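One chain comes next, on its own, written out as structure tokens in the form predicted alone.
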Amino acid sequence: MILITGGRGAVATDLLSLLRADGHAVQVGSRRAEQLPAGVPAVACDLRDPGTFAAALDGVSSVFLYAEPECSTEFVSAAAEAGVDHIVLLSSSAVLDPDATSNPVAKSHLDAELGLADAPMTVSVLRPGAFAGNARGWSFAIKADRPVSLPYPDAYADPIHELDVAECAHALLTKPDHRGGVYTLTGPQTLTFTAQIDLITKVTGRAATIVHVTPDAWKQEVAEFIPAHYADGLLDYWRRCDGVPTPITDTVTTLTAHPARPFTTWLEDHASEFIG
């Protein structure tokens, strides 16, 4: 049986329908596990309760472990208990900066590594870039023909197809050989955010604008979503992204033999999300 935490996000949704595709066993493990959908085989599991863990890891041989800091060693334990031998994280690639440990981003991930660095089970680490996602929070404002509001729009991204993300945790999964490494994953392109909004107009036929605005205005903006010391992590890694691309890997090719989804294609998957 494979495990599933995180189970509302994009990642854990298009995992789950690789491995039944595949006919393993598989269960999502959800904080709101009445909330998944129909049919999806739901258990409770709260990465910050440890009272969840034992019943959602019961038969449980492989995980895929959303990046949860906070009872990370409790997990490990009742992972240990129950007999997991293999678990997959999903970090990021935000460990690697260089101010990591004061990135509030990029700390959360670092500590839940760190939580897993003496599993005594096999702990694989998928570091995936800037997911293709992302450009979901632009969406809103183009579809009420408003500019995007950017801080730093020649600061530079990797956004990665989250159906790769979720194809390399699937190899990680069900085939032993390349388990225990650490990935950090990319998209097959590095592009500044004018270019991918450009990238919106082109692909969606919607016309996107940007208006630049200074980082104080762009966190007002947001504050109503966006806590502010994670808009603070955030500005902070665009100011350094900043004109300055980002290193691209072939690692998606090296798990999945298939090359990197481009961005236009994650936006020809979702282009109704910006017409609408």
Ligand SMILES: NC(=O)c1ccc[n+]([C@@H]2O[C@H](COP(=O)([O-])OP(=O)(O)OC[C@H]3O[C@@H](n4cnc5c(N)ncnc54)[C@H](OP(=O)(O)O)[C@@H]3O)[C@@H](O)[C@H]2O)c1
Contents of the next structure:
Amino acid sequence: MILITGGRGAVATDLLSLLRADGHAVQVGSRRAEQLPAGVPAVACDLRDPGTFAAALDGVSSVFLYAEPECSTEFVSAAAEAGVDHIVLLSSSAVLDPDATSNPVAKSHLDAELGLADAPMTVSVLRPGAFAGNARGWSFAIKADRPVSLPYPDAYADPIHELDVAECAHALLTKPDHRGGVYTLTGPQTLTFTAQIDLITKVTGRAATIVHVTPDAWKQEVAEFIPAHYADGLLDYWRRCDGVPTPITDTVTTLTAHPARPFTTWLEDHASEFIG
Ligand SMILES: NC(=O)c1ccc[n+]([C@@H]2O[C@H](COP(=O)([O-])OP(=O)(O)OC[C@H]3O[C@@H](n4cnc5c(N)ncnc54)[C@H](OP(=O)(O)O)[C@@H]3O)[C@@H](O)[C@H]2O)c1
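Previous: the form predicted alone; requested now: the form predicted together with this ligand:
Full assembly next; the chain just shown is listed first.
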């Protein structure tokens, strides 16, 4: 059986559909297992609470694991005890930043990777860049006919459709070919935030505009949702990507045998979220 952790997340949800479609036995772990849709085989699993590990891992041979480093030693021990022979970790390409150890966004993923470094089972690591779904953060302003506040409108990103990330995880969990590797995943194009906002207008038909704000003003605007140290990490990252195209990989094609979906496909799939 395969355990999917972080069950309420976008990648986990797509991965569950893919694994069920080809008949794999799956169990979905979540901190809020009771909130998973009816019919999902749910189990309590909080990666910060080792008390939940034994039950979540009972009968499990492979795990799709979210990057939560706090109790990784305990998780690896419990997984080994349960007989798990393969873990696919959802990390981040942020670990490749030269300042990864001082950036909180990158460091938590780096620590999660290091937490599995001596694991006795096979470990495969997915390092996606920016999820296309990050565009959801702009949808509230767009639906309210307000401009989207951007501290670095010319910063580049490599938006990847979460379904592509899920398909890469599915390939690693179900086929032996690429098991045990480390994979940097990107979308097919590097796009500035301004270009992404323009595509939202083009694809959804809902006019999206931008206001260029200072980093401090942005931090204050998002303070309710994004902790200050995490906001600083994002600002640091965007500052370094300002005017600098992100390198694109063809790893999605290597793992799934099809090219990564463009940002416009994600927008077509989620247009209603911008129209309201
Ligand atoms: N957004 C990006 O651009 C991006 C890029 C690269 C990597 N990533 C990584 O991909 C993952 C999902 O990102 P997202 O932006 O899609 O976030 P999200 O939608 O907010 O999802 C967060 C996910 O993390 C799980 N989670 C959080 N704390 C957990 C814990 N203690 N135990 C078990 N599961 C826990 C949640 O599962 P439950 O609530 O069901 O427990 C949920 O599925 C994160 O690890 C993120 O760092 C994101």
